[in-house]
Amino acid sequence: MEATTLFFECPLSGKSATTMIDRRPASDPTISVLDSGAERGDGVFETFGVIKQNAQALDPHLERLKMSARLLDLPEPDIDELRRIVKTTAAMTGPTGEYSLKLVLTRGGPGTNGRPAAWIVLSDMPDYHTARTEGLRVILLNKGYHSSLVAEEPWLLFGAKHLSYAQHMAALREARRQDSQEVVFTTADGLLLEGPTSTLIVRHGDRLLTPDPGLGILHGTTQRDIFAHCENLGLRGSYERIGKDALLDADAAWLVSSVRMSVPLTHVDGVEIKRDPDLTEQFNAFLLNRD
């Protein structure tokens, strides 16, 4: 499908009527260069995978968007109305295939009267079959803060999914310079965090571990679905503060996200780690067939 942008007035909690949606080709020039999102990266977003005309993990994504808006001191969006808009948009896709739906709220710009600007970009999903089956090489990059800083300096927007992704894109370029495809961030005191656009899961025996969201990282929606599903597979999921050795010694490890689903890791800083192709296949079969 041709990439499409849907513009609408951001619905606000306690103030919303049914929102009118303006649908246009994504190539149309429609966003002001003075919008705070374009000019400063001052806004928040969520990206949904859409399969069988269903926006996956809809409510967790919207609750995380609400939390991110609160951390940025944006007006509280009307989640019920956004849910309707996302469902309406997802229904525009085909009954087969994978699609990406990106919902953006910014602080706005001239003429918005303090109301956030809002839009959705709907497009075909890239083909991630090779990454899901063959896996990725990752490097570890120190994000430069001690784990204690999260509680000490909340104004730094830890845990908000905001538009300022320049550092994350720089990390992916560094990975390519080191003959890898992905990154796992760490704190300055050596605790594992997340990928630039994904959540880390490692397996040790019958346990699945993911870094504690209290370390200032996003609480992954795909990771939560896997943890709920893993009980059916005889596995237990938990949130922990884990270091590099927990990754190098793992029985398997993955980066999971709403668009790539579950991608196995093959090497960490050039060191080969164990893989579990059968469990990877089970994870992705589940993620690609969620209601």
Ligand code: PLP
The other form holds:
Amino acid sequence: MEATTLFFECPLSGKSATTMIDRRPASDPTISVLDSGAERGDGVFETFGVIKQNAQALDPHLERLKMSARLLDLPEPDIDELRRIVKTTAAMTGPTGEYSLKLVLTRGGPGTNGRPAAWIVLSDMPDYHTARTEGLRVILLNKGYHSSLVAEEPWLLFGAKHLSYAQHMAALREARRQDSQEVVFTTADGLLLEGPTSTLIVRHGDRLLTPDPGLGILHGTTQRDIFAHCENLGLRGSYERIGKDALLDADAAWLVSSVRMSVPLTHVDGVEIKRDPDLTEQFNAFLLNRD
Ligand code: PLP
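The form predicted in complex with this ligand is what I want next, because the block you gave corresponds to the form predicted alone; please supply it.
Next comes the full complex, and the chain you just saw is listed first.
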């Protein structure tokens, strides 16, 4: 499928409904160079996995988008209307295959009439089969803030899924320089955080641990679905404040996210860690078939 962009007037809470206004190839966009998202990364977004024409974890993504918009002081988007637009867009994909649906709201620019600029990019998912089965080498990178900063300085937008991902992309380039493919961030006081585009889960026996979202990281929709499902697999999930040793000593560890699903980790800073291929397969079978 050719990647497609759909521009629309951002539906706002309490204002009249919107309609799709412009559909065009993603290679032919119409975003102003003065748009605050393009100029400053000042906006929010969500990326949904689309399988069998269904945008997965629809409401958790939309709720997080609303929360991100609130944290950035953007006008409140009309979630019911956005749900309708996302569903309509997901139905444009093929009945088979995996797709990515990225919904973006920026602070706007010329021509958006004081509303956020809003668009969706719909594209084929890259083939993640190899990463899902063979796994990835990660490095730990210090994000440079002490865990206490999250409560002290909320204006720093901790926990918002905003567009300013340059630092996260730099982290991935640093990983490649260090013969790895992925990153797990840590706080300055040594607590594990998340990947640049994913949530960390580690298994210790029958427990699945993930870093506490209160550490200023995204509360992942994929991780939440795994935790909701894991009792069926004889596991229980919990949010924790954990350090590097919890990763090195884990019985298995994964980075999970909406499009890649569940990817096992093989090495941390060059040190091999344990893997659980059966559970990885079970996670991905579940994730690929959920609503
Ligand atoms: N953390 C960050 C920084 C992310 O960018 C993402 C997804 O893009 C995630 C976690 C995982 O979130 P989700 O499972 O909702 O895709």
